[in-house]
Structure formats: structure tokens, C-alpha cells
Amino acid sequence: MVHFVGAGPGAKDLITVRGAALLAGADMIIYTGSLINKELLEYAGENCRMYDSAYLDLDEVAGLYRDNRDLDIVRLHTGDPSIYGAIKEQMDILDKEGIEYEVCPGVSSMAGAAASLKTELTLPGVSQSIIISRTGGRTKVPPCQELSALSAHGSTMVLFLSAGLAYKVRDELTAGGYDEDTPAAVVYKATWDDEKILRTTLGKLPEEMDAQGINKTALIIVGNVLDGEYELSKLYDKDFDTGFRTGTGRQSTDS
């Protein structure tokens, strides 16, 4: 059985209870030992034989699958992965393969990133709804999902796999319609140790990433949440009835 398990954003102790004990449990650990923090690998057994895939192609890992099938083995995996983390395409060898397999999920960094921010993404009157995206590297962006057509919905904007960018990023989300003084916020290494967060412009934020030295595993986040005025939550509103409370008015709330 072959287990793919999120890691979490960083922090030792942000994996699950349920991946903890899955790492605790395996045979074989393959890991994304570029991304992930390497205490995580604490939790494994004295006799785990590991592996870390930044040295190993699709190819390779699949071998280690084929030839290992008996085992129970950990797909390690930074975040939660089901966000970028490409595990479909080893699904796929696995189906192939007659292989078991399931999904742990994790704690996405995106979740890390707010937390370390000390923001709520949603903010009722300036944005309910995220977008999760990135901007065309190696790996291409079909052109209605370029940020330059994303950014018409004015919403906030979490980037993963776009610190590199950052110019591009720019470019393309002020051509779209966000205004350079829109608020923006990197999180290099969400609660990792050395986490570094860095709070600035739409229209500041390249040059002042290329000051701080940041140019990868990092997310980007911008919008107003951030930084600006919103309206409070009708699910406390003491004027409106929920389920469990009456309010004063006789309006009932979605929240």
C-alpha cells in the first residue's frame, strides 16, 4: 500500500495526527526532501528505509513502487497534495500497476502563510472568495487562467510557485486591474524557524523580494484583506436569528 501523506507547511508538529501515524507505521518513506522539513522524518521507524525524490525522476519512483509493493510505504509531500503536488501521474503508474494506494490530506501552506499572517482571507464586504493559482514558468498557464484575466474578479489571490516571478507577477496582476497600492505579503518557509515574512505593495513587491533575498518557497498573497476596512460577520450579529440563537431583528443569517 502505498500512502501518500501531506506533510503539512512546515512546522514538525502541523503534519496530522493520521500522517504522523502513518509515517510512524511504514516500511519505506519517499520524500520531497527539497520542500519538506526534515524533522518530519523523525517520526519514522528505527528499521524505515528512506528516499528523497529530488534525486529521483517519475521513472525511478515508480520502480521503487513496483519493486516494493509488499511494503507499506509513505509518499511524503510538502503541503497538502492535493495543491500542486503531482500526484496524479503517480496515481496513474499505480492504477496501472495494480498497486494500492490512498491520500492523507495535510495542512496546506496556504493555511500556514494566513496563520503566520495573523489574516482571515475572507473578509466579509472586501472578499469572499480565494483564488489558488500561479503564474506561467516551465509549466505553462492556459491563457484564461493567466493572472492578467484572474485579477478581474478582484478577489484575493494566494500564488503558489511564483517567488521566482515576482516581476511577472507584477505585470500581469496590475494589468488585470489590481492597483499597485493594493496590499500584498510574502511568507518565505511558513512556519518553518527561519520563516520570514514580508508585508509591502502590489507595486513594491519585486524589488523588495529581491532585497530580502526571496525568490522561492515562499507564497505570495495579495488583496485587501490585508490591509483595509470590512464588515463584521452576521453570524454573531446580535439583530439576527441562527439556529441556536434568536437575535433582535428577525432576519436569519448565511453567515
Contents of the next structure:
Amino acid sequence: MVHFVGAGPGAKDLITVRGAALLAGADMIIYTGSLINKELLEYAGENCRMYDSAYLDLDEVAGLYRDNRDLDIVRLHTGDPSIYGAIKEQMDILDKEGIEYEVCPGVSSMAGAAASLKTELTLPGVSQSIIISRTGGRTKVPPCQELSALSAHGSTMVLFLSAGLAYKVRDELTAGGYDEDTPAAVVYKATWDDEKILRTTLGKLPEEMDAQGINKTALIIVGNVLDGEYELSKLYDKDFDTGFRTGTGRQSTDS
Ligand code: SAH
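Can I have the other form now, the form predicted together with S-adenosyl-L-homocysteine, not the form predicted on its own?
Time for the whole complex; same chain goes first.
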């Protein structure tokens, strides 16, 4: 059985309880060495075999699955495996081989970064949507999903895999309609001991990232939620009735 496990953003105690238990019971762990905090491997038992997937290609990982089909294998992916996790291609191989698997979710670095920034990514009257995306690099994005096209809504942008392409990010977002003075933040290694936080504006983003030497393992967040006016939530408005509380009679549909 293969367990795809979300490791969380970095801090050892931000893996789920289930994820830690799966590590403790694993015969073999294949981890994404370039992004995973090695302290997480301390959850493993003494005789567990470990492989850093940074040194393996897809065929080699498939070979490990095939040759050890009777073992409990944890494939440890950073954050939550469903976001840029490259798990689909592995699951397709496991389906072909007839090897069982399951997925254990994790805390995405998006949530880790928002917590480090002490920010809410959805604020009433400012943005009620989050766009999770990236600028195209070696992996291209479909043309209708260029950042300039996604900018039309002025929603909160959370950009993965783009820290080395910050000039392109600024060009695309400003071309799409974000003002240069839109607040922007970068969180490098969110929740790790050497985390760095940069708060700036879209206009100054790439130069400030250069100045701080941040070009990988970082999220770029852009949007007015980072700073500015907002409306109070309806859910906690004293005038609104909710399923749990009677206000002055107006109905809130938020729950
Ligand atoms: N599945 C992961 C994302 C994997 S893609 C998740 O849910 O977080 C790898 C990208 O994730 C990196 O390029 C970076 O943009 C982001 N990332 C991963 N860990 C991070 C961290 N601790 N802090 C900031 N960004 C991180």
C-alpha cells in the first residue's frame, strides 16, 4: 500500500496526526528532499528505509513501488499533495500495476504563509476569492490562464513556483490590471526556523525579492486583503440571525 502524505509547509508539528502515524508505521519513506523538513523523518521507525526523491526519476520511483508492493510505503509530499504535487502521474502508474494507494491531506504552504502573515485571504468587500496559480516557467500554463488573464477579478492571488520569476509576475499582473501599489507579500520557507517575510507592493516586488535573495521556496501573495479597508463579516454581525444565534431578525445566508 502506498500512502501519499502531505507533510505540511515545514514545521515538524504541522503534519497531521494521521500523517505522523503513517510515517511511524512505514516500512519505506520516499520524501521530496528539496522541500521537506528532514525533522519530519524523526517520526519514522528504526528500520524504515528512506529515499530522497530528488535523486530519483519517475521510473525509479515506480520501480520502488513495484519491487516493494507488499510494504507500507509513505510518499511524503510538501504541503498538501493536491496542489502542484505531481501525484496523479504516480497514481496512474499504481493503477496500472494494481497497487493500492490512498492520500492523506496536509497543510498547504498557502495556509502556512497566511498564518505567518497573520492575514485573512478572504475579506468581505475586498476579495471573496483566492486564485491559486503560477507564472509559466519550464511548465507552461494554458494561454487563457496567464496571470494577466486571471487578473481581471482583482482577487487575492497566491502564486506558487514563481519566486524565481518575480519580474514576469509583476509584468503579467500589472498588464492584467493590478495597480503597482497593490500590497504584496512574500513568505520564504513559511513555518521553518529560517522563514523570511517580505511585505511590499506589486511595483517593488521583484527588486525587493532580489535584495533579500529570495528566488525559491517562497509564495508570492498579492491583493488588497494584505492591507486596507474591509467590511465586518455577516456571520458575526449582531443584527443577523444565524442557525445558532438570534439577532434582530435579518437573515444571514453565510454559514
Ligand atoms: N503541495 C505544496 C506545493 C508544492 S509546489 C503545497 O501545498 O504547499 C512547490 C512550491 O510550493 C514552491 O515553489 C513554493 O512556491 C511553495 N512552497 C512550498 N513550501 C513552502 C514554504 N514552506 N513556504 C513558502 N512556499 C512554499
